[in-house]
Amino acid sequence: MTGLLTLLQKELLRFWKVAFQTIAAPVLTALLYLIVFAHALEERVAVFEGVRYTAFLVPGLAMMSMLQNAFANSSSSLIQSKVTGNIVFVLLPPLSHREFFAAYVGAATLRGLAVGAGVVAVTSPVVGVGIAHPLWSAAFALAGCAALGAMGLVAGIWADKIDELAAFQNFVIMPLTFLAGVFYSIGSLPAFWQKVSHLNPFFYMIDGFRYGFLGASDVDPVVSLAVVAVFFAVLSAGALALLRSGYKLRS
């Protein structure tokens, strides 16, 4: 376990030493989203019965921030190591592909959770929203961050240049998060777009996390958690297979 813990510590220190950029900046961004959208739409958008729009926004913004930062942590760490050539110092030690996976995904998960905790701590007192089901919130936060950490690992392995990784984030991660019901309930969409939304795994992460806060959701949280678990399992299997083969890392 020494190698795993050392690599995990290295990945944790990587983002913690620049916490102003990796933690504080995403929290500020989420707060600005809340201020702008709440001011513009508080009295114009109806979501769940008895739930104010600002209260609806808080868990969505927190989960969106967690997902984006979990992905960014593992993917940026790996691509930077590949571009600068210091990936060799991670590959030379006798680390198994499972330890490599656990360290990168573990660090990504912890960064995502740190950002999410910051967003909730800053926005909840302002809005006055509580957590109706803490265990549900914790389960979706952990599962969602781990899934995006694994997805970031796959993207980091696949990309050869920072530009390619940026394209993946801009054309895959950003649309999937923004179209996952962060700013609206899919119940307000036409039937066709509701069906399309149900194909987006990010929707289940955000909807389930929101259930933990509000006790209301568009989909049964048990179903949402099952979808997220399958999504994580598929991404993990893919990442482990790539690591085991050494694709674009050892060859």
Given for the second form:
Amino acid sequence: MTGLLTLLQKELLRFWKVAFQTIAAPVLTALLYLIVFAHALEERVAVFEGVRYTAFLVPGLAMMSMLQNAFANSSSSLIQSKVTGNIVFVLLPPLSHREFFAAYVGAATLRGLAVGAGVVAVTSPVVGVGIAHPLWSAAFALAGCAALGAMGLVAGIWADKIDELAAFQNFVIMPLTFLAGVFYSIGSLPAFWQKVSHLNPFFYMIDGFRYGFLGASDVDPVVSLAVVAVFFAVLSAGALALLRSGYKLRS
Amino acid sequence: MPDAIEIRGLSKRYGALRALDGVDLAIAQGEFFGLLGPNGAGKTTLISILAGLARPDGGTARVLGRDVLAEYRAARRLLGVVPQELVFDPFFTVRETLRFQSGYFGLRGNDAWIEEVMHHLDLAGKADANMRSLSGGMKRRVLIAQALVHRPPVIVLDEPTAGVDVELRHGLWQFVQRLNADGHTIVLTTHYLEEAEALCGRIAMLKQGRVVALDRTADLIRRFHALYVRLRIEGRLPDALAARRVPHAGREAGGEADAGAGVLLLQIQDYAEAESVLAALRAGGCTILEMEIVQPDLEEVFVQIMKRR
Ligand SMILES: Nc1ncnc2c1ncn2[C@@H]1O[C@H](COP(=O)(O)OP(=O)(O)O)[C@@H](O)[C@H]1O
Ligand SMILES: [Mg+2]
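Got the form predicted on its own; any chance of the form predicted in complex with the partner chain too?
Following is the full complex, with the preceding chain placed first.
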């Protein structure tokens, strides 16, 4: 257990030492989105019955930030260690692939949650949102961050260069999070785009997390949580298989 | 008592390249063992397999009887590896680096030993300095300290003195010799053959993934022509001495130019034989212009072995 906890602690300290970039910066970004979009769209976009646009926006922004940062944490830590070669420090000790997985995904989840807490803390006084079902929100936050932490682990193992990881982030993670109904309700889309949106696993994370805040959602939260759980399970199985085989880590 | 390291039929391919081609090697506990070979011989590959950083295509490797794959947890606890590349984590200080490394091996409350290792490696003054701010030599010491945090009985150093200044090299070897005296098995690869000669009790030479020589350092040197007589003579070498003549090797002959100027290299088993050489020269009517008895060193043995097929 000491090995796993030490690796987790190392991963936490790694982002905590640069918390200004890893937590404060994404919180500020989310706040800017809120100010700009709320100002531009408050009166124009209809979301759920009786829900103000800003109240709709806050949980979506918080979840989007959480997901992006959970992914960024595990993927950038791994790619940096691979590129600089200090990955050997964690490959030489008697750590199992499960411990490795738990530490990286655990740290990514905690980074995501810290960013999410920051976004909610900074925006809710401005907007005045409450949390209708905190447990639902917590469940989606946890499952979503863990899934993206595992996804970051896979991407970090796969990528050989920092550029490749940046491409993955810009062409996969960003579009999928942006088009997951952060800024609009899927219900307002044409039927075809609604169907497409339902193929995006990030949509269920955001919709479910928002249900915890507003008590209203596009999809039944039970269904959403099941989808997110399956997504997490698949990514975890993939990440564990890669770690176990030593793919791109042990030659 | 199991061997510190036991390697059987180890092979490793990278594409068409055979980085290791059926290596057998046993290193007993308490040895100070040298692994020599030119660049690309497979030294680092062998160490990587021992450390679990690379997977063999065939054969087995054990550390104190523990298989590096099947019993990787036990094997890795018994092994401390100083990697060849000068790597570090720029996020942390020296002390943090060592505490983390200790924790990865499952050790808690190991601070007393960590402080001691830092002290022995002259790192105490830099304990709270960020890794980024250290010089190359200091970073190398931290790598060595990292390999020692879990007190491994078997320590492998992959070219630890490459690019390290003379003074630090000296200090490092004293430290490593003390570890050896305390019972640690030491395996080292180095490019500095004088170092290997001075430190290692036994040596294996690798070439293109194969062990081409394996012996006690002293025997290895003795086996390759006990002594040489270097001569410059006037007249023809008597036929009786022709068999002793060796092709010019290493530093013994200054290349073809000297050879043309009548410099000969003759092999003798011991100093007593020098007399019979002299007698034969006199009998053959040769005048000796210059004469010197030279001892081969590891460098020359190395050159000779590597020249063979
Ligand atoms: N990861 C790798 N991929 C491809 N070839 C490799 C890899 N590692 C080592 N090699 C090759 O294997 C051979 C042995 O390398 P190495 O063990 O580093 O030699 P040494 O440490 O004796 O200099 C070299 O030809 C090297 O280029
Ligand atoms: Mg090497």
